[in-house]
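Here's a solo chain for you in structure tokens, the form predicted alone.
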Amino acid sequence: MFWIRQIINGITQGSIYALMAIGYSLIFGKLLLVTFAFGEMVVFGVFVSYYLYAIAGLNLFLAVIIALPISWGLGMLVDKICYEKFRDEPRFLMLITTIGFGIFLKSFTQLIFGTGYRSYPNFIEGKIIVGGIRITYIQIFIILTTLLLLYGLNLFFKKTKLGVGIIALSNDLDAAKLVGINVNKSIKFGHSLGVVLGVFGGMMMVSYYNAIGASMGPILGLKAFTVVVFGGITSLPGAIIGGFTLGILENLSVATFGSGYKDIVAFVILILILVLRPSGLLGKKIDLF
């Protein structure tokens, strides 16, 4: 029973990682935008929902609904500042600008919301007992919501012109231009969509653990990056597999060695993949610079 509970916990956490990793993979793998501000954008978006709930007094779900369009706007702003003018320039310039913007956004978040951790409520309370195994409603909510979003994203990328255009950019940018795809519009939309997915994943994470802090950005960015590298930078299905794998392995390591080893798992996986298979499980080799 104990190990089954840990696997359920891992699937829940893996659902969150998968959603955040898809957002990161969309930006980094499909649009080939080098970013080191992803975690900071996620934390800022989550704090907006916290502010609307705890300070403005809005219903939690209403606060989330309002915070997501604001996160979309943040994605548009970052694209305008960090990417738009450097589309045809060496990509290390994007890297530098996103590092700078990430530092700014982290400092701005700490200035506005403080440096300490805050309590973030569960989206849904309660639990059920199945065969002696306790499953909370928030776990069911996270897993089902992630699966529905993954299904919707699959339809979007396969059935819509804009979604197909975003995927086409990563395959051949010049060919995408030749067939009439609006590259600038697709990049802006894809980047903002990636940010929103990351923010919503971050909301589910802090709701699951009931805590949020302005300093969480770097570790969230690292986890998303690790999952993407593990699954393959260019592969959205790989990001899903990587997310669930990391979530399960982290929880099994906590059960075996203690909570102090939880974050070490991400570093070990990242190092092993970079050494043994740099393209990841399902990815292909790309040249970012």
Given for the second form:
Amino acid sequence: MFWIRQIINGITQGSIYALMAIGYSLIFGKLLLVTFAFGEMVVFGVFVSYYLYAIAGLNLFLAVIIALPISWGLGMLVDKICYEKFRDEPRFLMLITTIGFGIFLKSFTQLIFGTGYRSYPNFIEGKIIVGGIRITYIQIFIILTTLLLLYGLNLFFKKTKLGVGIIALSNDLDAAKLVGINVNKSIKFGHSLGVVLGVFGGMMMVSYYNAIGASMGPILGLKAFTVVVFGGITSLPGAIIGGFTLGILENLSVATFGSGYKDIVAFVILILILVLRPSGLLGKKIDLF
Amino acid sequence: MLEVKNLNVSYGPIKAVKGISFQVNKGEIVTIIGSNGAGKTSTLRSISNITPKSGGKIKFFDEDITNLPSHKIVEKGICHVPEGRKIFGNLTVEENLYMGAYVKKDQNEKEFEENKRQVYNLFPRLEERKKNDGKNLSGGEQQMLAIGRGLMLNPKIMMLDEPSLGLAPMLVEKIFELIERINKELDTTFLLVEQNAKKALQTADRGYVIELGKITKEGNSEELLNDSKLVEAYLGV
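With the form predicted alone already on screen, would you show the form predicted together with its partner chain?
Then the entire complex follows, led off by the chain already shown.
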């Protein structure tokens, strides 16, 4: 029973990681936009929803729904500042611009929202007990929402011109231009979509653990990075598998060794993957620089 | 319909195309022949605006398209099948064709299916492989897919960059036959850039010879095929 509960916790956690990792993989793996501001963007977006809820007094769902388009706008802004001028330049330039913007955004978030941790409410309270196993509503909410979003994203990348076009441009930028894809617009769209997925994942995470702090950015970014490296940077299905694997492993290790060791798991995985199989589970080799 | 005037392309200090001018009339197959590095690919890439021009003017049906972004040029009905095919390797054959119709925003499902039917009739092999990823196709199949993807646009003009490159002789025959067939059946104008000068001239109505970024000869295909100097230089006799 104890282990089943841990696995359910892991699946919940994994859903969140999967969502954030898809956002990250879309930006980093598909659009080849090197980003080191992902975690910071996520935290900023989540804080906007917190602010709308706790300070402006909006209903939590309304706060979330308003914060998502704002996060979309943040994605557009970051593309404008960090990427647009450097599309044809060597990629390490993006490394510098996003590290710089990440530092700015983290400080900016701290300045507006403070440095301490705040408590973020559960989206839904309550629990059910199935066969002696306690499952909270928020766990069900997180898992179902994630599955729904994964389904929607799959449709988007398989059936819509815009979505297939993003895969196409990640395949061959010149060829994408030659079939008439407005690559600048598509990259902007894809980047913002990635940011919003990350922010939404972040909202579910802080809602699940009831805590948010401005300094969470880097660790969230690194976790998403680890998941994506594990699954294979260029592979969206890899990001999903990586997310669930990391979520479950983390929870099992917490159950075994105690919660102090939670973050170790991710980085042990990161090191092992980088040594043993650098292209990840489902990824292929790409030349980033 | 397509008029290129005094086109210049430079890569840093190196001038690849030095003020060339030519035109393609509606319904024609025109070829630009020349050896490797003569500036053929740069010419096509700069017409499509994926390589910047350093000078010159491009007109399409008397409209100035010199500075339009690539996707707008495609919307005008100018299809460029690039060198090395550049199909989308991670997309299936069907998805590649879907991308070919990217700019056809007001196209309904039925028109799209009809277009696809047309491509499959021209290239039955593509239909057999429609669920396969582009990267798993053979060179010849990839070339067919690249042309098929271009046809999904219902282009007014198709610019083909070395369609015969790297193909077995039998396939080369077939590709040129198909170009003639598409030209007749679909009334598509062609601008064909080739190293395989003989095959290209046998297919085309007119030709231009490009050497070191300059056009050195032009004329009807028969004239060029009978030009003894040209025969020596390019036709390998």
